[in-house]
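Consider the single chain below, provided in structure tokens and representing the form predicted alone.
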Amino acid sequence: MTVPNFSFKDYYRPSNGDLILLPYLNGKDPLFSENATKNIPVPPKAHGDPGGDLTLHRGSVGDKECLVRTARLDKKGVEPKEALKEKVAGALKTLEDEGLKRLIVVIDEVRAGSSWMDLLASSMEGALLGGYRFDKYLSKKGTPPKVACITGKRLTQEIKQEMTGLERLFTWVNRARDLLNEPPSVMNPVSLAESLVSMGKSAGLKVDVWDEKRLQKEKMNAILAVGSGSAHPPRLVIGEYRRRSSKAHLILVGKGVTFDTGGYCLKPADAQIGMKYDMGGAAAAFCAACAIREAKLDINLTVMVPLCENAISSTAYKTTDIIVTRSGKSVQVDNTDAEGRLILADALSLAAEKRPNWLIDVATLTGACVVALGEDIAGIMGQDRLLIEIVRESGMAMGELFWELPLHLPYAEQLKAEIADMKNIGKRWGGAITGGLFLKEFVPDEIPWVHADIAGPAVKEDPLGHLGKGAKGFGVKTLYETAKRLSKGEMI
């Protein structure tokens, strides 16, 4: 991947090829002061109403050639901190188009007030996530641009530490994107497991991999069934992080289907585009776990990611097959394209056996969730009101949107079968809810559990806010923030 080089500076020193971005909170309130812009040619009108995103100056700054532009952050329906991320990402595109070398963003505490810290973080995120490029397979790779945020004063040690922590988190988001952007010919259950082991150990996790023999021994029959049609056997990767100072235990479970053809219930060709992202839950859960470990949050953590390729062959599982899951419950397969809930069933059963304080699964589970909420918003549901709220609020704080869907118990009638305990799919309508109800069968009522269906934002190929085309790494920030809040005892 190519990612900009980002830094904070207390003053501006002109350099050839600078693009200077001057943010305005609205049409009249600049987020920069004269002190922060003393080396920048800012016409008097720039301190009034900029009217929009305008070019204020193109030419010499001393003996250097620069471009100075304004950026308004009052986009309707978008918080200023989110708008700034988009403006920074957009300015990086301008930097490339104009052949410029460095982006300068000016945010002064005097002007920004209480939102200063949020805006500093947004300038960094807009650069590091908005400027991410997956260029591994391009013959001509880009040169990482430089981005500097001018603060008008030196940052305190406390602020520096917070920004360093965020930079580490954003790095893990981009590492999740790297995993997801790889083609399915490269990233299969075996190679993904190897990548996760390497990443987990580098972050300090204890990592174990269950191969097909171990899966069979542990009666993970649903994982084995979904992976039975592929030349690449399934895997279950388990990462652990333990703190002697904490008694609280969080388990994250992520769906990892490295490519989903739909199996014998074959997806149409167009619907298979983006199916390499069907391991979005696994990437989010595991990379969040790495970020949690690297930050040394005071919480005990386990992450479980079942990895399969849902392929077609003479050995693939079929409709009307009956699978006896690890829990002992039998499932009749009515649709081989409802495979994610099957592999999660085994993983959730294993997780529940450990009796965690909190259990969160994240998955690109249903197209029905995308129909309900669109591509920008993920769905959440579960059996613990407080945990649902903290996940939703954590997502909001980190710029990832979640909306609660009801676990409407009467819909569970759709999952009843005659010769098995249950079916793996219900009727067409309310499919995201019946998917959640299916998973609920494998989590005891007393365990606080939340299911996040990220099928929309995780699989969206087009840009999402400041995030460009391709994988978004959606969920990493939310899961990290959730663990951070739980580690502080907000829900114990």
Ligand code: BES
The other form holds:
Amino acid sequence: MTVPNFSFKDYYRPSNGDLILLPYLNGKDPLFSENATKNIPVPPKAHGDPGGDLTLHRGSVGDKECLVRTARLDKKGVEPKEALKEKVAGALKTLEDEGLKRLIVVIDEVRAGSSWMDLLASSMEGALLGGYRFDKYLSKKGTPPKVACITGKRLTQEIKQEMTGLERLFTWVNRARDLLNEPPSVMNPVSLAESLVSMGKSAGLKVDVWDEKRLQKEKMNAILAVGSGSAHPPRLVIGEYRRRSSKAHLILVGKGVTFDTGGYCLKPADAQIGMKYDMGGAAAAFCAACAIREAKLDINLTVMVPLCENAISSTAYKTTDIIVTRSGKSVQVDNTDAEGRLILADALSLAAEKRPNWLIDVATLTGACVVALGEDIAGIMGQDRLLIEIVRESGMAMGELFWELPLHLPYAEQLKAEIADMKNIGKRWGGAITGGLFLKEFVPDEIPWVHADIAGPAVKEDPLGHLGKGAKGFGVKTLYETAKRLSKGEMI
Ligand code: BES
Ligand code: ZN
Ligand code: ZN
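Return one more block: the form predicted together with this ligand, after the form predicted alone shown previously.
Below is the whole assembly, all chains and molecules, this chain first.
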């Protein structure tokens, strides 16, 4: 990947090829003051009326050739701190197109007031996540552009620390994107497990990998069944972070289907596009765990990611097969394309055996969730109000949207089967909910549990806000923030 080099600077020293971004909170209020912009030619129209959005002014600062752009953050329905991320990402695109060298974002405390910290964080996120390019397979690689945020004064030690923490988190979001952007034959269950081991170790997690033999011994029969069609056998990667000072235990579980062909219930060609992102839950859960460990949050954390390739071959599981899952419950596979819930069933059983205080699973589980909420919003379901709210609010704070869908119990009837305890699909309608209800069967009621269906935002190919085409790393930020809030202990 190529990611910009980002830094905070207290004052601005012009240089040839700078693109200067001057944000306005609304039509009138600039977020920069004369103090911070002493030597920047504020575009004439920018006084009083900034002349609309994204006005470009070519000119010179002293003897340096620069470009100045104004950016209004009062976009309808978008918070200024979210709008700024998009503006920074957009300006980086201009930087590339115009062959410029450095992006300058000016936000000083005098003008920004109480939202200063948020806007500093947004400049950084806009640069580090909005400027991410997956160019590994391009013959022409990019060079990392420079981005400087001019703050008008020196940052305190406390703010610096906060920003360094965020920078680390964003690095893990980009690492998740790297895993997801890799082609599906490169990232198979075996190679993905290896990548996770090295990433986890670099972050300081204790990592264990269960291979097919261990999975057999542990009766993880649903994971084995889904993985049985592939020459790349399934894996379960378990990461642990223990903290003696805390009694709280959070377990994250993520769906890791490295490619979902649908199996014998084969997906049509166009529906297979995007299915390399079907490990989006695993990438989010694992990278969030790494970020949580790196930040040394005061919480005990376990992450479990079942990894499979849902493929077709003579050894693949078949429609109407019956699997006896780890929990002892038998499942009739009425659709081999509803594979995510099967591998999660085993992982959730194992997780629940450890009696965590909270259990959260993240999965690109159903197309139905995308029909319900569109591509930008993830669904959440669960039986614990507080945990649902914490996940939703953490998401909102980090700019990732979650909306609750009800676990309407009567729909569970649809999962009844004749010769097995249950089947793996319900009717067509309300498919995201029946997916959630299926998972619920594997989590005892007394364990606070939330299921996040991230099929929309994790599989979206088009840009999402400041995040460009391809993988978004959706969920890493929210899971990190959720763990942070839980670690503060308000919930046990
Ligand atoms: N990975 C898919 C879900 C998916 C679909 C994610 C589209 C993102 C975009 C999942 O394994 C799947 O195929 N689910 C089926 C379930 C159905 C057979 C009950 C679906 O959504 O069609
Ligand atoms: Zn599927
Ligand atoms: Zn799938």
